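Listed next as structure tokens is one chain, alone, in the form predicted on its own.
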Amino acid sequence: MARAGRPIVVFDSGEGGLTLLRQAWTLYPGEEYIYICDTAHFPYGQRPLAEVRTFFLGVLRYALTLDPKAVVIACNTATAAALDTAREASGGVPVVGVVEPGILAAVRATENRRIGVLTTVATHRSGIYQQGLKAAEARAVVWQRPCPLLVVLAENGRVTGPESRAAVARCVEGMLAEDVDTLILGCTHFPHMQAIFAEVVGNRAHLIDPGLETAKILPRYVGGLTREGSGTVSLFTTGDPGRVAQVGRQLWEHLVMQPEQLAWEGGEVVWRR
């Protein structure tokens, strides 16, 4: 694949990651940027964490074979099962993980200390958000709530309406009860219905977002990066490149390439030329 220069590949299980994605094109429009979707094994935050270390360090091996300035891990199950041994595993190459950001953006806005946090069943199960905002801070009182149909909906386009705005509703009322004042999207398919929870949330907790949080922290792990300019977005999917592109435009209107197929083979990805 010729390059005008070393990309930084952006990872998810499915679409999910596209709102990490978005927020570092509006902040660094001439950088280049490769987004690799494992929509064959989605949904992750269903498996089990070892599982889904073994297919993100498949894929982690494909991107690197790409000469990436960063890997940006944007899925918070792939995260908490993989990012330690990801790191060990890049030879040098920044791996940069949605959770740490996320976690840290929610102690400085709480101001009651009690903090809230959506995720996908793996990502709860992980308990790295309780042991992470824990660690920042000691007096946190942290409820956790996986929403895995939320990552369903989204990954299907499925962002505004009635059905969605009830998925949503479910999931904070019983937080917002409890008087928590700070809300973590704890998975990036949730900020593809970030209109919803505003509307649903109001002005009774701060909603944060960690791909956003992920994205504005990139310059400290790559130095600087280009403000400036247009660079590229190249998609590839280990699923149906057809239903990738058709559910990406409705999820961000200006995505408008055709994905390219990668395909596993032997437990490593490859691409289909």
Second form
Amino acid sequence: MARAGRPIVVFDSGEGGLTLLRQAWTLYPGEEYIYICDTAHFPYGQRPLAEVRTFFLGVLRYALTLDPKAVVIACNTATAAALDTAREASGGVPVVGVVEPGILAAVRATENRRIGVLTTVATHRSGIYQQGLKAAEARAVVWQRPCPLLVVLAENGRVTGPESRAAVARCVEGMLAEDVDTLILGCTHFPHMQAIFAEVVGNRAHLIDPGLETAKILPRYVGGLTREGSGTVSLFTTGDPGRVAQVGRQLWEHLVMQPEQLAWEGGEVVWRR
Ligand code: DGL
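Now that we've seen the form predicted on its own, could you pull up the form predicted together with ligand DGL?
Below is the whole assembly, all chains and molecules, this chain first.
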């Protein structure tokens, strides 16, 4: 594949990481972005962390063949499972995770130090938010709740309407009753439902989008990001390119390109021309 510059690879299990990609594109439109989703193994959030780590490291090995200037794990679950290992395996290429920027933003935003975190089941089990929030703010009181239904709804493009609104309300009600004043959307699929969250939560809590917070601090990890110009976005999926294109376009009208096909072969990701 002939390319002019070094790309920024953005990764998720599915369409969730598009929420981060859209923010990065808005902030640094001159960059060349390659979005890789391991849709063949979606959802990561229902899998053991060790399995998620194995999948992500396979994707990382493929991503490194693209000579990226950075790899952004736009997936809380893969960040929880594999960030440290990925940094050791990346040969010096910066690997950026979404959890820490979300934690730091939440700690800045909270006034009563009562913080809620919505995640996948695997992120919940990992304890990464609980531990990170306590490390950043020892007096924080943290409520966590896995919301796997929201992941599936967003992955299928169902980000508006009564069913999704009711699902969001079920996830946040208990936390709001505990008087949390800050709510972390700890799965990159959830900000696709930002409008519903804003409506349901209103002014009762600050909503923190770790993907947005990560995009904002990307220059700390990657030098020379261009804030102007016209870059590119390419999509790659290990799943069905037609479905990824259709839902992707629905979630972000900018995504008019046809995704490239990747496949898993013997534990490695390969590009199918
Ligand atoms: N979007 C991902 C996250 O931030 C994972 C969703 C999934 O595959 O379960 O955790």
